[in-house]
Amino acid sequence: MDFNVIIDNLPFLMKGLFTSFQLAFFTIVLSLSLACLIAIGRISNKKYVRYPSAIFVNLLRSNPLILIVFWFFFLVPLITGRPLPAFGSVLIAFVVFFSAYFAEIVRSGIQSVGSMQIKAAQSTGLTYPQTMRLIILPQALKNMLPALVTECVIVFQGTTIAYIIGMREFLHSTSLVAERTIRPIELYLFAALVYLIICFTGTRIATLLEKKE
């Protein structure tokens, strides 16, 4: 085996890895923000808020990620009349999809705090949004942190889906080099090692956080 092909193409491969990290980072930040709103909607006493939130979560969790990517990449241009950049369409699809999963984690975290604290906070004059933002969510974060870290690892793994629409994330970059150099074994072994290191580190962090609880 000739692993010099990896060294020779390392800048190109690292550019793809950086794109994967970019996609994962923006997905996590944006989908978590959306997930907090959906999770609060899921536990709302108002049916017109709770039902749409539940439908959103169940609809997204019942479909594969690859199908959601196809929806935004192929259907949105038909509706808007203009194509979306590959990164933009994948990011929107990822945010919509993973917000449903993050929302269930956040909902479980909020419910683990208990309704008595909500009532106690509101009795002091805080509004419901203030109670959630200042009292409940900070406490819930500790309970849901291990699950959030695990889901973040899944998000990073999911960036490989962008391969199907030609976005040059890490796996696509690896594939391009493998085709050009005709050294698929070395390159795909390297890709597997990179994903193993990153994902194993993430899962170990999640495990350590669980043990600290």
Contents of the next structure:
Amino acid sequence: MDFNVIIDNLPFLMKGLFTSFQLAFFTIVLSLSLACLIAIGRISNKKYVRYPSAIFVNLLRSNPLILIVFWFFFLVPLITGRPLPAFGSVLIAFVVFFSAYFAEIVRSGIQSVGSMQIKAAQSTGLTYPQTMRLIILPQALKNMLPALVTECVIVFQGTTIAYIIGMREFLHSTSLVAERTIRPIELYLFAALVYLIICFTGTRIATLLEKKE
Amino acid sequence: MSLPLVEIKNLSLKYGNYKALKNINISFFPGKCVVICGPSGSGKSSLLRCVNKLEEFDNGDVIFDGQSLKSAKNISQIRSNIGMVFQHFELYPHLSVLNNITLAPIQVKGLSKKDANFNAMKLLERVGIDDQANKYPAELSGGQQQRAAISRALALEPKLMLFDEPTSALDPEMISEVLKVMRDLADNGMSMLVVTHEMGFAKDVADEVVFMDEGKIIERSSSKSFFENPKSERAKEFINKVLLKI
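One more: the block was the form predicted alone; return the form predicted in complex with its partner chain.
Everything in the complex follows now, all chains and molecules, and the chain you saw is the first one.
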């Protein structure tokens, strides 16, 4: 065992880790915003809003992430005739995929607040969008925070999928170094440790938030 | 006599196959305190919620202050003229008492934060809980929460106040503090529709009593004659049950 390979290649590995963080961060921010809209669509009493939202969620949740990534990387360019940049296409795939999962968390969060709060807010003359924004979503967010943090951990783990289209996220960078230095054990141990620290921290935060309730 | 503040015309409401309200026709006049009573499931809360269209009614119409609710495009604006108080208070748990009260004046009426705060503090003083302004609803007793909820409804300076069983979720010793606030409102000429089982309030404070059963209005009388001389058998039975409940 020679862990010096890690120190020697640390800048390269950290660049990969940074890419993973970037992908996770933008995925979380964008898919959570999209998820709020989809979740509100899911509970709408208008069928032409509710049905498409439900179809979207169920379609995406019934497919593996890797297939969605394939679609955007290989198949969309076939249809449109021009390739998407790797980061862009992976990001779109991730946002589409994870927004379906986030949407279900947001939906159950909204429904946990209770319809009487909506009635109370509307009785004071607030419009439906104002009611959602000022009364329901802030309360829902508090209820769904543990589940959201857990899902963020899953997103971070999911960034490894970007490996398959050659994006240099952390796992890919690690494997490149492993192949070059012929030190796979040290490098993959290091990778495992890094994922463990990050994901365990996330799960601990989720548990603490749950206890705070 | 002045024009009615609320005019309910041929109003029907269904929950699935269950008919909650059956062809209701009734008018309420400004400055009056009217108690709506009746056995549970008689449709009194449903009727109240139709007055600000929190329930989508199937048939008929409600005219509030000359505006038809059925065809109203600006229902939020109409609702801001009707205060409502709920059985379980429904204060916003994530906001302080003060912010519960100032939210709608700021968002709906466009008041400045300063003015809204000033008005809110006056209201809280009026209901006797100005020392609780910066606490969260969960830190207040039930009676204090309901008084805060009444302040929230009053903050929009409504033309009508709806009370949906405002004391039913309260411990007995807290009921009087809420009823006192309501009596004070009635004495000051507020138009009020009150769904309640508090027959003492109905007798002493209300101008009129409307008695409902099975989604219909059975009778409407001055509160004095309702208790002394009810017209319908059903009302007689009800009064005997609630007054002799010892």
